[in-house]
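So this first bit is one chain, no partners, the form predicted on its own, shown in structure tokens.
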Amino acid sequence: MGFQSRRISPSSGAEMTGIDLREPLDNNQFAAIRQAWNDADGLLVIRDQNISPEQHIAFSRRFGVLQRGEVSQGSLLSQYYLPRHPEIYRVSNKKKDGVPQGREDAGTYWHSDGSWKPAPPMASLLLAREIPPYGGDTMFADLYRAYETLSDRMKDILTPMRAVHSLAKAQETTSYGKDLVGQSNAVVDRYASHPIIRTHPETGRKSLFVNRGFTDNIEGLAPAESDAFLEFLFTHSSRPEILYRHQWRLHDLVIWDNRCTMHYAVADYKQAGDRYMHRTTVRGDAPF
């Protein structure tokens, strides 16, 4: 199997081609693909991927534990999970016979998956299984770019503080709070505490972890201070020359590195047609 990476992007991503993931992968091949996603700063778009849920499960779990859907009775957003399949979660604006087969506007604000966990994430893998014929982008954020192009003195006053991220902000803004807020199990004030320079475990590069969605405040400063911080390093790490622009095709599996990016799904396809997506969670090691 000859895998060929390239750059997409001047800022984070790359292409890989000559995969076929129906396909059994060795322990070199997988630590290729492996190095070409953290080389490419964590976000790599693997092509032509036309495989079932289990061939997208068993790669997923090549890069570590996944998270289950919560699909206990009660819960919202059990609906959205994929029957019998609890580790892939349905991203879609498609209905059938009127039930929807998965969540609409998931994620369309700047955000690191899960990041108000004490442990959030590592990775996500989205993959295209129906897309409109135009429309439906997903934005990608390079974290360590936005650490990078901070000044020194900036970096040395970031690098001892830390930033409280909980689910109640997006409960204020986003539809996905609001489901968690309206499930009759749900524990409406979940956060946690993280460094706002975060160090990667794999590359040994820093990168800043804040985003508009999930975080709150900066422990220590007034409010005014925190907010005052917070719009600065929500625009910093938001500026067009460090984003990469997603314009899926169909069987497309895009793999970013929650560590180390930001995204953001645009929601201006419904009119074109519908987008059906398939995403795995690698669940996070622990606290860092």
The other form holds:
Amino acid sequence: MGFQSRRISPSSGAEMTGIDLREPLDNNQFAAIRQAWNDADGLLVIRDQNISPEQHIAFSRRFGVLQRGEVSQGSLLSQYYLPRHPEIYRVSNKKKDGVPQGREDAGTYWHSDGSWKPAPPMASLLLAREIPPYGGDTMFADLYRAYETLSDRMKDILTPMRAVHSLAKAQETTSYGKDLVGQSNAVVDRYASHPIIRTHPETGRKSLFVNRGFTDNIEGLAPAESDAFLEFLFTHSSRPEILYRHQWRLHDLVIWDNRCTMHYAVADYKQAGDRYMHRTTVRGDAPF
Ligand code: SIN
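We have the form predicted on its own; now please give the form predicted in complex with ligand SIN.
To see the whole picture, the full complex is given below, headed by that same chain.
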């Protein structure tokens, strides 16, 4: 299989063609994909993948262990996993006989998936199974560049700092947080403290690791200080100059690295048509 990859953005993003994930991939081929993903700063768009859920899961497993739909008891999110395939989370505005075919309005805020977990997911693979005629784009921010475009003095100030990411923040600010908690209060206290500057274990590069959806406060600062710092960092990390906006084509498979990108799903398409996506999520191996 001869793959071609080309850069599609000055910030994160490359497109790969000439690959058919219905066919087996040997280790060298997978290594080439993983290298292209790292070279593209953690955002790879693989075109034309009309693959089955089993093929999507099998390919995703090459990146690591997958999250399964084991969300908390009583959580409203459980219904969005694909029946018989708990590795696949469905994102959609579609309803069949009144039953939602996926989570509507998933990710309509800046976030890095599951950053409130002690070992947040390292990657997510989103497959477009149905797209509206226009709208429904996903925006990605390049968190390597967010770090690199800080002044040296600010890098020094941020280097020893840690921020708390919490589900409670998600619950306040996002409908995802509310659904994850659902009828149960069992998970409201889930949170994790992470360095604000993180080093990518594969590329060795540094990135800024905060997001408006889940980052609650900076440890050791007074609330007003923390809010002011975070507001600056949220704005800095979502500047247009470091964004790529993906306009989906049918059967695009987009792989993003949650360690060095964050994303925002633009919910502007509901009058235009149906959008139906399948997502797998690769677990992170350890706290960092
Ligand atoms: C997500 O945050 O996983 C949803 C992304 C999208 O639907 O574009």
